[in-house]
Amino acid sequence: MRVILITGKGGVGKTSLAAATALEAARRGHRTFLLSADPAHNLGDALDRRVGAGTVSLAPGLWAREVAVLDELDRSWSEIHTFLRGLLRESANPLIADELLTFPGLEELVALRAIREVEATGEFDCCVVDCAPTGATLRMLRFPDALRLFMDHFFEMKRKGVRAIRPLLERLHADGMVPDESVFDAVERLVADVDAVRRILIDGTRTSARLVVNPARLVVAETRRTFAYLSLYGIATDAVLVNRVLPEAASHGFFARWAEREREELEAIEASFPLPRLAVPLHEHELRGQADLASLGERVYAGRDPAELFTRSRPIRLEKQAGRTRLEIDLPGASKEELELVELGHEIVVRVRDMSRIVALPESVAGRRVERARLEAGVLVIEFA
């Protein structure tokens, strides 16, 4: 199944373009699923119809749903949800207990699981994901690493500790304060689901991100960082959708100075993203409803199939050159002052600004000393002894 992640800074128009991409993919004959992973869902607003937690048919060959955190917990991980709800209701007003269950990171976890669920049906050729704004999307992509770290270092220790003290708690009638084995089993299933999604996301033969950017300085700067972070997490970006470009007529009169600044930003976008760039003009009215968005999809892709992989790349590569093994990570736009590298046995931690990624090393190089690391034209090259 082809997976297309549509992401960008909040307010750039990513939801409209995600819907337009899905509508155009369906029009071209792909069985398409449009998934909203944004906690502040506005997919229904863009389509001018209700889209909820249940799957709805939008058009021939196109289905959609919005990920609902509490519904997903009840449906997929009821053991975890029941345990957490019981804990909260001991100390919180029952009316707000469910709201408190939406703790940080839960939306991202559920969104990951939803992608896996769509693929598991075997019924779809393409899944278009309307991602949360970039900050939340990056948390979603970081979640598998964080979860793996928890499982490797804390999970079994916690499980054994609970087994040891449960008899005492049962005698004190306080056993409801610790999870039983079904909860631990549910956590293991959850981890397996998330790991399956991680494998989907880093598979560059079928998964890619598309960055939505407006020709405005702050938006371009954040999108550059997102481009680097996606590469750090092994996600290939295959195109940039440049949204709300002023028409040529705006280069005269009242908007002349604005148009001049926009031209500068368009040049910066061209220099920053060596990818196909699809321009989306600023429209005279707000685009709303399936007819508007279907027309937008046809115009944006201009005869190209949106399910096509526009650029083939591997952001993280392990190669041999002149008898030496080297790990290469694409980090477009990063500078060496922003980079930090830490060796941890079978893993390397790469930090770029405030984002970090644990890169697991294969057995052939695990434990070898890093002999040299350098940044060359936006690529971090790590050579092993």
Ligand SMILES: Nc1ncnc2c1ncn2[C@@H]1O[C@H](COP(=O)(O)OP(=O)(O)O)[C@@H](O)[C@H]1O
The other form holds:
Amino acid sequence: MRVILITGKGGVGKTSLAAATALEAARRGHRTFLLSADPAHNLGDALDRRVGAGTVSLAPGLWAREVAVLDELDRSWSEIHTFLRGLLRESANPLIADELLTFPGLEELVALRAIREVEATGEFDCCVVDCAPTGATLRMLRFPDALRLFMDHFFEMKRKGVRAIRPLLERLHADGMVPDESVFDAVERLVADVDAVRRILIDGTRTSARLVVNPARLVVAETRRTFAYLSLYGIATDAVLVNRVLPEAASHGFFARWAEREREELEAIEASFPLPRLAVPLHEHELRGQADLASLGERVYAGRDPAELFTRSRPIRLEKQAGRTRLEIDLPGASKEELELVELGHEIVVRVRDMSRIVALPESVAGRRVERARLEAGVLVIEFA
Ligand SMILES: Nc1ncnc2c1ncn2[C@@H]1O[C@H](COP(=O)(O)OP(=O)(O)O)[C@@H](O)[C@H]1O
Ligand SMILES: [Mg+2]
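Now that you have shown the form predicted on its own, what about the form predicted together with the ligand?
Below is the entire complex, every chain and molecule, led by the chain shown above.
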């Protein structure tokens, strides 16, 4: 099943373009599911009809639903949550309690778990996801790392027969509490879920992100960072949807100055995103209702099939060159100053500004010393001894 993640800053047009993409995919005969994973659902508003948490049919070959994140969260998380809350009641440190109970990124991840459910039905060719604004989506990407660190401690408790629950509990001053089997089971289920979602997301043969931008300086700057972060987490981006481009007629008269500024932004977009770009004109009225969005889809994709992979990229690659193995990570737009690398035996921590990722090294290079690392035209190249 093809998975298309429509992402971008708040208000840029994600929901409109996600719906337009799904409508056009369905019109072309793909059995399509449109998922709203943004907790601030506005799919219903865009389509001018109720959508909600149950699946609704929108058009021939097109279904949709909004993920009710809190309900879903409760379903998978309640046992773990109850245990942690009990544990933390004994603990003196409310800061740690917060950190553990909220797990930044969990909500978004639970929302994306719905992709798996759509896939599991075997009834769809294409799933279009209206994502939460970039900040939240990126938190979600970081979640598997956070979870794994937590898990390492958690399973250690289990391994040690739960008697010597040191690492986590020491921090909490609550040695007396012991999780029972159902908590371990719940944790195992969560880990399996997270891993399955992650595997779908990093499979570049079926999943791509499409970045929605507006020709406006702040939007372009933020989206450029998002593009690098998505790569860092191994998610391929296959197109940029440039939304709210002024129509030709605006190049004279009152909007002439705007049009000029916009040209500069469009150049910046071209330079920042070496990807297929699809332009979406600014409409004279709000885009609302299915008919509007369907015709938007036809115009945006202009004869192309939205379910197509517009470009094939593997943001993280292991290459062999002259007998040497190198790990390459696309980090478009990143500069040397904002990059940091830490070796941890079988893992490398790559930090780009405020986002970091623990990259588990493949068998063939795990444990080998990093000989050289450099940034080469937006690609981090790590060479092993
Ligand atoms: N190209 C466009 N022309 C005119 N209005 C647009 C365009 N793209 C989006 N809009 C309007 O902008 C508002 C925000 O769009 P929306 O798709 O909800 O953004 P997001 O989901 O990113 O917050 C909506 O009212 C939508 O109709
Ligand atoms: Mg939206």
